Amino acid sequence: MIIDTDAGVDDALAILMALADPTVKIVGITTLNGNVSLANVERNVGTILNAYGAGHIPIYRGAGRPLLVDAPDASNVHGTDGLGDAGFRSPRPLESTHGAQAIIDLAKANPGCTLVTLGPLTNLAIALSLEPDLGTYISHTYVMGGAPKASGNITATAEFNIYVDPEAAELVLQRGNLQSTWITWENAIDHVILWDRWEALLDAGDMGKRFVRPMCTNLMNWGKERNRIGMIMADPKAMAVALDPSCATVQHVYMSVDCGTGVGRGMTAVDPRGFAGKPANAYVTTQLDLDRVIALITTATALPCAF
C-alpha cells in the first residue's frame, strides 16, 4: 500500500489502521499540504509511525500547494499542528524524492499495489502527468473525497479535499486509467460513530488511550459544542474500505469536478443516468457497513503505544 496524506487527526487514525493490518505492507507515505502546512504534515507522519513503533517506512515530501491557487487549511478542526495540539513531536527523516515521483517509483516497484489518498489529489495529479500509464501498476485507488449530494464541509457544495485542489481532482478523474473508489464526505456524515461507541473504541487499548484520545480531545469537544451526535472521522472510513472493500456498497458512475470560480467550485457531480453520454470513471460509495468499519478502527486503537 502507498498512502498519500495531509496528515491531520483522522488521517492519523487511518494510517494506524493500515499499520494494524497484518496483511498490509506500507511501502511508502507521501505528504502534501492540506489539513495543515506541509512541514506539520511531514512531522505528523513521523509521529504516527513512531507511536506505532514502526520500522523503516519511507516518507516523501510532496506538493506544498495546490496546482493553481492557494487554499485554506483546516487547522481550526485539526489543531495548529494537525494532531489536535496534544504536544506530540516525533519526526522522522524524509527521503529526497518528490512525493509525486515517489508514487510512480513505488507503484512500478510494487506492481498491483493499492493507493490510498487521504488529502487533496495534487500529488496524484502530478504523478499522472509525469506517468500517464500509472494505473497499469496500481490495482486500485481509494480516494477520501467528494460530496456528490453537494453537502459540503467547507462550502455549501464542496468537500474539503476536493475544494483545496479541484483542478487536480478533475485531472485524476479524466485521465481515465485508474480504478478508483471514492469514499465521500456524505458517507462520513451518514455513518456517524455515536459517542458511546466512540468512547468504547478509544478505551480498547493503549493506542486509543495514550495517543488517539489526546489527539482527538479538541475535535470531540468541537463536535459536542455543535450538538453533533458522534464522531464523523472521514479518513478512517476510507481506509476501512481500502482494507476491506466489502465494507462498502458502490455505484459505477461518471463523475466530474466543478473547477469554476463560483459557488459550485470543488463540487463533485455524478451522472448515474448517463446524461453526459460519457463512460463511468469512478466507483462512488453509497453505503457503509458501520459495524465492520468500527471493528477495523478498534483494531488500531487496541494496539500498544510506543510513546
Contents of the next structure:
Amino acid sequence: MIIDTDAGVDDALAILMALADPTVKIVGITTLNGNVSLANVERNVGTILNAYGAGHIPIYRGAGRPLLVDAPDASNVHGTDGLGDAGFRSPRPLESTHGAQAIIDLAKANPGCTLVTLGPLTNLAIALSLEPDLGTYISHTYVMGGAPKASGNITATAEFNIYVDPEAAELVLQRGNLQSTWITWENAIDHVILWDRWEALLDAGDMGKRFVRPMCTNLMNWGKERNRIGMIMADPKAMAVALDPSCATVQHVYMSVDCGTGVGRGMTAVDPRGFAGKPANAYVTTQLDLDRVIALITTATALPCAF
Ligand code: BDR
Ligand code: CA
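For comparison with the form predicted alone, kindly provide the form predicted in complex with beta-D-ribofuranose (BDR).
And the full complex, kicking off with our chain again.
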C-alpha cells in the first residue's frame, strides 16, 4: 500500500489502521499541503510512524501548494500543528525523491499495490501527468473525497480535499486510468461514531490511550461544545474500505468536479442517469458498515504505543 496524506488527526488514525493490519505492507507515505502546511504534515507523518516504532517506512515530500489556486487549511479542526496541538513532535528524515515521482516509482516497484489518498489530489494529479500509465501498476485507488449530495464541509457544496485542489481531482477523474473508489464526506457524516463507542475505542489499548486520545482531545471538546453526537473521522472510514472493501456499498458512475470560481467550486457531481453520455469513471460509496469500520479502527487504538 502507498498512502498519500495531509496528516491531520484523522489521517493519523487511518495510517495507524494500515500499520495494524498484518496483511498490509506500507511501501511508502507521500505528503502534501492540506489540513496544515507541508512542513507540519511531514513532521506529523514521522511522529505517527514513530508512535508505532515503524521507522523503516520511507516518507516523501510532495506538493506544497495546489496546482492552480491556493486554498485555506483546516487547522481550526486539526490544531495548528495538525495533530491536535497535543505536543507530539517526532520528525524523521525524508527521502530525496518528490512525492509525486515516489508514487510512480513505488507503484512500478510493487505492481498490483493499493493507493490510498487521504488529502487533496495534487500529488496524484502530478504523478498521472508524469506517468499516464500509472493505473496499470496500481490495482485500486481509494480516495477520501467528495460530497456528491453537495453538502460540503468547507463550502456549502464542496468537501475539503476536493475543494483544496479541484483541478487535481478533475484531472484524476478525467485523465486517470485508475480504478478508484471515492469514500464521500456524506458517508462519513451519515455514519458518525457515537461518543460512547468512541470512548470505548480509545480505551482499547495504549495507542488509543497515550496517542490518539490526547491528539483528539481538542477535537472532541470542539464537537461536544457544538452538541455533536459523536466523532466523524473521514479518513479512517476511507482506510477501512481500503482494508476491507466489503465495508462499503458503491455505485459505479461518471463523476466530475466543478473547477469554476463560483459557489460550486470543488463540488463533485455524480451522473448516475448518464446525462453527460460518458462512461462511468469512479466507484462512489453509498453506504458503510459502521460496525466493521469501528472494529478496524479499534485494531489501531489497541496497538502498543512507543511514546
Ligand atoms: C477530509 O478533510 C480533512 O480535514 C480530513 O483529514 C479528511 O481527509 C474530510 O473532508
Ligand atoms: Ca486528510
